[in-house]
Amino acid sequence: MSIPPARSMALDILRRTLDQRQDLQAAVDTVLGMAAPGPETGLATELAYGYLRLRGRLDFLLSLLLKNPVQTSPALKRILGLAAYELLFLGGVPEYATLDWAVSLTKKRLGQTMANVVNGVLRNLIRLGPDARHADLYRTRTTGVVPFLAAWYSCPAWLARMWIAAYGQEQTELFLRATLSPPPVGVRINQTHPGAPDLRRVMQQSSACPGDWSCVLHSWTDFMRDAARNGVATRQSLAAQSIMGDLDVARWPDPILDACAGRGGKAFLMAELGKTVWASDINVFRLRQLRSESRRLGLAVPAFLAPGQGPYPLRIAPQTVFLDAPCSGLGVLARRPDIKWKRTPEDCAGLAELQREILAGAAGLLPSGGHLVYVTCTLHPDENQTQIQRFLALHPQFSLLIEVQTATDSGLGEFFYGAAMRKK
């Protein structure tokens, strides 16, 4: 049989991202780009996104199930993740179905004797029922409080460990669960737009809107893309634009320095509540999709080409600098799975430097009375609470304001951590 699209698409995104490092929304969009649009293409992102999500679990399960998983060829192992994934997650798909794509792909690429390993294995996992779903088979199957939340919650061991030291068992085990579940998808009014008033009232009539100009949708719709192609809304993390209202980003005084600003979701945000923003980045690339959506919105945010160190081409100080830090990300597991699967406790302490580095540069910028606002989108005290007491125990000219993070319980499915900070 051909193979369906869909299950060829998943596999070469989990290929690009995975084996080639590239962000998996990069990834998406680079094989969908080269698809006809329709269903299959839903169906692909919904494989590739569900899959990372629960790799953990379903690589576990696998383990139960193979003779020797340790010498299983990573291939292998892929075909059979992403057809466990359909078989216990996608009940639609009649299980008939995803052990014939599944058994023909294998035996086209590795061979009819794999190919029947494939078949065995797949059949066995049937045999598990409701069992495979539940939380009591992953934990009479493993050792210890570590071993189980990796295989239940999808995670690296690592990762499980450090929150545990970090948080405790019961916060990690809320950590872990938000990042099973997609998060809501944002909206930010751009107030600015003669058109948000009426914008605003006809969200305000089909979706929970939990802020003046920000609303969350079950699905980004035909209407929500003529939006945001006209400029008058932004897609934007609930949580990213939740951080912001927390560290009372109307007080700051301006003009602000966004020094870390990427595509610029924070800088418009601060733009459209009046604020004289000036953004700089690293890398020209997302210095180009910051001009774009400068033009998209209406708004002026002149933008130039720094590292977040410094030096920065800047005629006059700013009033606050704020840094939305280079970070592990592991607060957005939810939105970003690949990156449980990529990040390590080395890549941390890396970036942790790197950010003790940016807050030295930006502290030197500020006049007597500028504020400093810091942001990173993880869950890992050397990035955030310890980099905050590191950084004012070495820069004594500086008092915390405001310091938050995400509540567990915010039901924003991710996490960010913030600090404001002013210079005396």
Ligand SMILES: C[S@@+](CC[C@H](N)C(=O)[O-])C[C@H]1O[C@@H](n2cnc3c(N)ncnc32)[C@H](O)[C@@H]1O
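Could you give the coordinates for the form predicted together with the named molecule, as opposed to the form predicted alone above?
Below: the lone chain, stripped of partners and molecules.
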């Protein structure tokens, strides 16, 4: 049997993102860029994202069925995991078709003995029936809260432990539940564009629009692709847009220096509100993308390379410094499920240290009365609440105006943290 291209592509995406540490979306773009467009590319993306969201649960099930799970090779576990995802959670593929490709692919890559193992394990998985999709099985076959949460909600044990210590078990389960489904697709309408009122009217009829200029969609359609190409719409998560509103972005004094601007997602949100924004970042590639965004949206946002240790090349002081800080990304696991399998507690500590330096540098750029606004897309006190408490203790000339975190019942599927401070 020839292997369906979607499964080969999905395994290639997983190899790039898990073994070579490429970002998941970059791995998807690379692999799909080499394939002819069609339904197989959509299926490959769904398989890779779906498998990564549920990998912990799938590995747990396989550990119940394999004779020697610890010594099973990662290559075999990945084929088994992808096939198990397809059998239990994808829907629409007949069981025999999944068994066929999984056994044939294993025989080709790992030999007949391993192909027999795959055949036996997947048949036993099918025999588990609906139990495999119910929490009871996971609760009864684990001992203790953390192993249960790690298996059922598919996350590393250190993350469940850290969230329970920081936020309590109830909140932890809500955060974890949100990581298991894709978040809604957010759209930001460029209110400075002449076509904005028309687009808003169309979108308000066909989708939910919780903000004046922001809507949610189930998927990114050809209609939206055209609107984006014309500069009237931008894809941006609703949680990212909401945190800016929660921090009262409309009232920040400008000029605003967006000192971690990246590709400019939030810089252009501010520019669309009529703010004067300057952008800087240490990443030249992202700044290049920001400049192309500037042309697409028809908005001038001067961009320059962050100076590292030296002074910023500014003739007048910004009235607001906005820091969308590099962070561990634990609040956006629904959109970027690869992060939970790559991030370590040591990474989080290193990022907290980097954020301390960036915050201290930004504090010195502001005149009296200036605003310092700090945002992360993570759920980690050392990078969020504790970070800001520490900053305020070390910089008594700043006072806290607003501190927010996306509510667990927001339905946005992602969690941002933000703090706005004022220099006396």
